[in-house]
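First, one chain by itself in C-alpha cells, the form predicted alone.
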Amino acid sequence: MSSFVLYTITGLGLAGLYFLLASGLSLIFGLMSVLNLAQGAFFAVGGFAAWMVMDLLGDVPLDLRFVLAVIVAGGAGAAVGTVVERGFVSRIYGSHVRQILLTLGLGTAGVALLGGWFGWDPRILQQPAWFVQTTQIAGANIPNSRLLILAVAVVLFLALMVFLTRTRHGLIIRAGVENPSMVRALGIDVGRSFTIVFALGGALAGIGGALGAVYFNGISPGLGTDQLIYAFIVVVIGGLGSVPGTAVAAVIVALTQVYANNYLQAGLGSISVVVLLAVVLLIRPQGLMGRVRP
C-alpha cells in the first residue's frame, strides 16, 4: 500500500510538470492554430533562469531565494514567449508549414544556445532543506518536493481558470478557441490576445522548468525538449484548447507512465502512454474534453 501511495503522489508531481508544459501549448494551438515546437526551449529557459537566481543571490535566505527563482523563471518564459510571438510567429499566421519549421528551428537554436552558454551537463538547482525531507502519508515517505510541485500546479490551474472565466482577455481567448472567425468578425483585436497567450504559455513553461529542475535533479538544455512529446500527448488526449482537459490528461498520462514503469517493467511507461493515446484517438478523436468544431 505504501508503494502505491508513493508512486501515485510521485506521478501526480510529474502530472503537474506535464500540465505546466502542455496547458500553454494547448491554448496556443487551440486559439492560434500554431504548433509551438519551441515550448520545450521555454521550459529550459525557465530552469536556467531559476538556476542563475539561486547561484547569484547567495546572500539571500534559501527559501526566499527559491521563491524568487520560480518567479523569475516564469517572467523569463513569458518574455521569451512574447519575443517569439511578436518577432517571428506573428509574421506567418495562416501558414502552418512555415510555423512548424520556424518554431522547430527556434526550439533547436534555443537549446543549442543554452548548451553553448551553460554547457550540456545538468546544473543542480539548490533547494531549501524542507524540499529534500519527506512527509509520511499512509505509511509512505513522500519527498516534499513532489508535494510542492503538485501544489504549485494546482494553484496555477485554478489561477488560469479564473483568468479564462473572469477576465475580458480570458473570455476573448476562450471565444477564440471555440470560434476564432466569429471573434474577428466582431471587431475584436485578437492580436493582443495572441501575444498574451504566447506569454502565458511561456510563463507556465518557465515555472515548469524551475520545478522540473527539482523533480529531475537538475536542469539541462534538452530537458524540456525531452518532455515535449509527453506534453503533446497530454494536449491531444485532453482536447485542444481545453485547460481542464489538459489537467485531467496530464494526471492520466503521468500515472500511466509511473505505474507501468514500476508495476510492469522499467521502460514500458512510454509505450503505455502511446497505447493510451491510440485508444483515445480511436474512441474520441477530439480528446476527452475537446469539442468538434462545426
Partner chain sequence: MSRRSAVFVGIVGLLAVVPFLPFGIPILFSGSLDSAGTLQVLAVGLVFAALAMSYDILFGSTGLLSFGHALPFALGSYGTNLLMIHAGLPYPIAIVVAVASSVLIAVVVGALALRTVGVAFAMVTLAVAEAFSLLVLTDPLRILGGEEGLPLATAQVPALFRGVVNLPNVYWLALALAVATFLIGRRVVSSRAGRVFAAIRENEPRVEMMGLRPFPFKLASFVTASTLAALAGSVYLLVVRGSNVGITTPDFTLAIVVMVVLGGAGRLWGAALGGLVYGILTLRLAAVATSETIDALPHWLSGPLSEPLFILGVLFILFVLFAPGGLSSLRPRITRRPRRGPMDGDPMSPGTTA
Contents of the next structure:
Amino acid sequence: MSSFVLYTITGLGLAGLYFLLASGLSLIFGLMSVLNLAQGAFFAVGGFAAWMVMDLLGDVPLDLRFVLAVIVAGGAGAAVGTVVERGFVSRIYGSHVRQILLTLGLGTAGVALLGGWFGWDPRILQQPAWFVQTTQIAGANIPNSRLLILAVAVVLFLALMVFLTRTRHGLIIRAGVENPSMVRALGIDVGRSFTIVFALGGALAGIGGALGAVYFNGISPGLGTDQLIYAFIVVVIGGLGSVPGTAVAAVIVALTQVYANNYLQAGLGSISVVVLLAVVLLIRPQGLMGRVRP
Amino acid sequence: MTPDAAISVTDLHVWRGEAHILHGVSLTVPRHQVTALMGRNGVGKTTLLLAIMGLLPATGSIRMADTELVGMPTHRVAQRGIGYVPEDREVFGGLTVAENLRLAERPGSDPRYDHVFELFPDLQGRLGQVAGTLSGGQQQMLSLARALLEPRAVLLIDEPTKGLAPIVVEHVVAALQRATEDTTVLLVEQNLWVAEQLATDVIVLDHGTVTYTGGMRSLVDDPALAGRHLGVEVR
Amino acid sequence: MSRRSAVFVGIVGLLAVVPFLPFGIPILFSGSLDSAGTLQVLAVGLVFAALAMSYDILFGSTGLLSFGHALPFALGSYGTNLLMIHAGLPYPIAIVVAVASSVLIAVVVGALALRTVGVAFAMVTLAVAEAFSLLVLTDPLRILGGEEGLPLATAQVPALFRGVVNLPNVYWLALALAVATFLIGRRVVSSRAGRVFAAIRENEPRVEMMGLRPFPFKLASFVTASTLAALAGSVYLLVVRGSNVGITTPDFTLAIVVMVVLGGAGRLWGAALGGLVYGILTLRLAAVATSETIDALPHWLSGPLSEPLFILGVLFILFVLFAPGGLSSLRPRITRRPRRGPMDGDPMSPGTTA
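I would like to compare: after the form predicted alone, may I see the structure of the form predicted together with the partner chain?
Full complex below, order starting with the chain above.
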C-alpha cells in the first residue's frame, strides 16, 4: 500500500512535468498546426537558467533563490519562445512542413549550443535541504520535491485555465484553435496570439526545466528532448489544442509509465506508453478531448 | 469606380490549389442595398467572398472606397468594416454564445447588444450555452449576430438559409430584412425566393465570370431569363 | 547516352576509383583518399546517401512525413546481425532474410500507421520506432546488446570484407548500395505508381476523386522506402562493424529528415547528396572542431563551434529559411522550371478547407 502511494505521487510529479512540457506544445499545435520540435530545447534553457541562478547568487538564502530560479527559468523560456516565433517561425507562414522543419533545426542547434556551453554531463541543481526530506502520507515516505513539483504544476494548470477562460487573449486562443480563419474574419490579428502561445509555451517548458532539474537530479542539454517524445504522446492522447485534455493525458501517461516500471518490469514503462498511444490513435484519433482530428 | 459603389471588383482571378475558379470577374456592389449573388453550385460565389475577405490569394483588384483589399491581411479587411457571415455558419462550437459575441466586439467600441437581441431574442436566453449544442437555425442567428454586433460598412452573407427548416428560413429572412435595411450587403443565395425577399439587384456568376447584372424584379418577372441564367424553373 | 546518364556514370566512376587515389583533399578529409580513415568516412556517407534516398521516396515523392524511418534501417542492421550471431547464417543470406522480415514488419506498421494522416501519422511512426529503440535499450531477452550495442559477428562475414586491408571492398559495397538505391528509386518514382505518389503529395482528395484509392499507393511507398532502408541498414552493419542503439533513436530519424531536406527533398540525387554531406560533416566536423584555430576562440564561441550538431543545425535552419529546395536547388537554374516540392504542401492539416 505504502509503495503504491509512493509510486502514485511520483507518477503525479512526472505528470506535472509532462503537463508543463506538453501544454504549450498542444496550444501551439492547436492554433498554428506547428509541431514545435524546439520545445525540448525550451525546457533545457529553463533548466540551465535555474542552475545558473542557484550557482551564481550564492548569498541569497536557498529557499528564496529557488523561487527566483523558477521565475528566471520561466522568463528565459518565454524569451526564447518569443524569439523563435517572431524571428523564425513567423517568417514562413503558410507552410507548416517548413515551420516544423525549422523548429527541428532550432531544437537541434539549441541543444547543441547548450552542450557547447555547459557540456553534456548533468549539472546538479543546488536545492533547499527540505526538498530531499520526506513527508509521510498514508504510510508512505514521499520526497518533498515530488509534492512541490506536483503543487507547482497544479497551480500553473489552474492559472492557465483562468488565462484561457477569463481573458480576451485566452478567448482568442481558444477560438483560434477551432478556426483561425474565422477569428481573422472578425478583425482579430491571430498573429499576435501565435507569439503569445509560443511565449507561454516557452515559459511553461522553462519552469518545467527548472523543476525537471530537481526531479531528474540534474539538468543536461538533452533532457528536454528526451522527455519531448512523452510530451508528444501526451498531446496526441489528450487531444490537440485541449489544455484540460493535456492535463488528463499527462496523468494517464505518467502513471502508466511509473506503474509499469515498478509492477511489471523496469524499462517496460516507456513501451507501455507507446502501446497506449497506438491504441488511443486507432480507437479515437482525435484524442480524449480533442475537437479536431489531427 | 462608380460613385455609389461600396465595393468594386475588377478582373479578379482566384485559384484554389491548382483549380482556377474565378476568371477575371468584374462587378460592383452598390451602396445601401442588398445585392444577391447567384448561380449554380460551384461557380465561385463563395470563392468570391473568401477572396474579398483575404482568405484566398487573388490577383486583380478589389477596391473599397479608396483602399485596395487584394493582398491585405484578413483581419485588416475586417477592421475596414466588412462583416462576414460564412457558409456553414462557422460559429466557435466549443465557446459559449456570449463568448462568440464577445470575440466580435471591437476593443474600445460600443457593441450593439440591444440591436442584436432585438433581432434574435432567442440568443439572449442562451448566452451561457455552448454554441456547438445550438440548433442549425440558432447557429445561423449567432453567426449573423456576430456580424451585426458592430456597425459595418458592408456585410458579406453566404447562404444564410442553407439547410434550415422552412419555418426557420422564414424567421431568418424576416430578421435579415430588418437587419439589412439601408445596409450594403452582398448576399450569396441559391434559394430564389429568399433572394427575392431580400435583394434589390442580382449578379449571376457562371463558369467564373459574370453573366448577368440587373434588377432582382426583372429577373424574377422573366422566367426565360431566370431559367437561362440560374437553370431553374421560376414557380 | 544522354547528358544526364553521362554525368551519373562519371560521378559513379569517380567514386569507384577513390580507393586508388593516394592524395588527399585538405580540410575535408584528414588523410589521403585511399587511407582507411577517409574510406570509412566516405562509406558511411554513401550508406547515408542510400538511406536518405529511401526516405525521399516516402517524404519527397509521396509527401508522407514519417518520424520513424530509423526503424527499418535499424531492423536491417540488428536483424542481419542477429541472424548471423544466433542462426549462424552467412552475411549475404542473413541480409536476404532480414530484409524480407523488414518488408513484413513494414507492411504491418504501414497498414496501421496509414490509418492516420498528417501529424498523427508522424506520431504513430515515431512511437513505433521509439518502441523498438526502448526494446533495444532495455533488452529484456538479453540478445540486443542494450546500450553497449551488438558487435558484428565477424566470423559469418565473407573474408572479402574482413579486416582493414579489405576496407576498399566494404567501400565499394557501400557505393554499390547507393547506386542500386538510386536506380531502383528512380525506377519507382518514374513509374505509373510513382506518378500517383506525386499526385497524392500534391492533392490527395483529387486522387480519390479520380477514382483511385490512395491507401494501397501510400502503403506501397512506405514498404518500398522501408525495404531500401533495411538494405542500407544491413550494409551499415558492416561499415561500422556492429549495431548501435544510436540508429534506433528518434534523434536518428530526425537526422534522416535533416539529410533529405539539406540535399533537397523531392529529388533523389539531392537526397543522396544530403546524406553524403551529412555523413561526412558529422564525422569530420568533430575533428575540425578540436583544431587549434577554434580552441583559440573564447569559450562561448569555441564551445558551440566544436559541436557538429550545432553547425549542422544552423546550416539546416539557413536552408529551411532561405533555400527550402536544399543543396540541389542551388545550382544555376537554366532549364529547370520551378517545381512544387513536399515543402509546399500541407500534409499537417489535410482536412483544411479555406
